[in-house]
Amino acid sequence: MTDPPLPTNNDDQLKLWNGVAGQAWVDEQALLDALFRPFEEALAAAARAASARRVLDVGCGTGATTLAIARAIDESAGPGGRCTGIDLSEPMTALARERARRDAVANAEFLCADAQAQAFEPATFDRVVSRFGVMFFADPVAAFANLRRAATDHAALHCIVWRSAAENPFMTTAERAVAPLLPSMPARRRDGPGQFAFAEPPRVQHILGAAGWHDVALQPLDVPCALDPAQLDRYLSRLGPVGVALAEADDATRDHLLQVLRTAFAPFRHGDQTRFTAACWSVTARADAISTAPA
């Protein structure tokens, strides 16, 4: 049996977001944060050196880097820089929006819309970043594109995304555990948007060149994260696939499969802290000139 065809809009990715999945992000948001927070820094560090003055993060989420990196803008570029967030999730964008009020960050701002197909003001940014999440367009190239549109000639471009699911066990190792249990739960597909879709350097350079972007490049990032007990549980019972399918378990069934887990991430466990390296890319690249980006 084949799979069926692939969309090519983000109507799935819509709807996920601003369902069980969004929600998750914006109930542990301070979990998120802390666990991915050398990737947020590493993405500021990268546009503060390079005095960048307006930014695009895409799929911002609940804002974290947007934030990060517009206090950088603020401090290299001085006044008039900006960031801007783009996410499809209204829920995550509206903490994003919350956090930069209470936060007092004036020169972040956030859009809740999908940035494959957002009609951005051309030749906008001079610097467009992402911090896992530029994986789950439906037409990658289109989406590249766009963003290539929305910025400047030569423009530079820093997307951090994972590397293979074989190169990440920790990632997968919830879905596999609990797989025989959930039979409704939808298998990863190769082809298809996710975690994983930016893993291969030469589909990623494809896409990338594709879509008018040039000198590309991919340099192996790997990340050393922790999580205690509680974190982890509030981990596996509300993220990712597996989070999306206990959301709608019972009680008793959502116990044994929590427990089914716990037992399945044992050989990351070391000490009170379950601990893991996350093995991603750092993805480079510059904007070609706006008239070889295709139309």
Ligand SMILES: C[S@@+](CC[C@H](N)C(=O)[O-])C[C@H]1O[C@@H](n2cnc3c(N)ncnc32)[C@H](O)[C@@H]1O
Contents of the next structure:
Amino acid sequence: MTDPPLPTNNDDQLKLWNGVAGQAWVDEQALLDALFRPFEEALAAAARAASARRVLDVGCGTGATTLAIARAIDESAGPGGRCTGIDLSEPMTALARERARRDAVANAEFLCADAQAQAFEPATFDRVVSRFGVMFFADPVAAFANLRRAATDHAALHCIVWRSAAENPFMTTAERAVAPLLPSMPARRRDGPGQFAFAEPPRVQHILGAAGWHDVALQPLDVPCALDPAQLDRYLSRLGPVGVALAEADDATRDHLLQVLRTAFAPFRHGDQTRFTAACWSVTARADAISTAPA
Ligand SMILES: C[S@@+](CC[C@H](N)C(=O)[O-])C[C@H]1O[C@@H](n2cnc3c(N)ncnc32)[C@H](O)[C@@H]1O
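Switch from the form predicted on its own to the form predicted in complex with this ligand and give that structure.
Following is the full complex, with the preceding chain placed first.
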């Protein structure tokens, strides 16, 4: 069977993150932020250590990383440090804004827009970061070239992305377990937008190099994660491709599939907890100089 054509624009992602997937990330914000906090802390600590002043958080979602960086750079560099989160999901950026208001983080701001196409003010950001938000572009070279234009010369790029599906079996166990029962669930593609789009170092090197970033380096970053039984059920029934498919299932089908899923995840169980390692890359790069002195 031949694969369907790759998307030529971000419309599918727009629909997904403004629909079932975006709502699940809003509803499960506390769970996801607790699970992935070490990545947020790594990005914020690095921004602080680099004395960053204007930071762009790409695919910021419900805002945890943007808020952490806004706090970190405000404390380290005093007033004037600012972190801007951009995300194409309306419900997720709405929650991010609400969190900034609630927690009185005045130097965090949020933009609901497509980072691939957004007409940023040129040469604005001295640091561009992301926690799991840069793997979904239909045209990643165009997207990173756009981010390069938004960055100052020699600005730093620091993105956390997933390594391969093979190194992250927890992330694909659900779809393998229920694929025979959900034949309409779309299969993941290695070469298209999605969670594992930045898993292969040569592909990442090529994308960033072609988009005007140099000194590209990928360092493995492994983070132990744990879920209690109630959290695992919520994770399985709301998140990832299976969570999206289950949103359309009736109650009886959902209960049956959840039972199948619990069994499939037994190998990850340690006592009361389900444990896995998030196997990621910490990707860093520098913006090529494109500014030229006036003639
Ligand atoms: C896996 S979530 C990560 C969210 C957040 N960074 C976090 O760690 O909680 C991926 C995010 O990327 C966003 N996204 C996908 N394509 C995008 C695009 N073209 N422009 C901006 N955001 C995008 C989605 O809306 C979603 O919020």
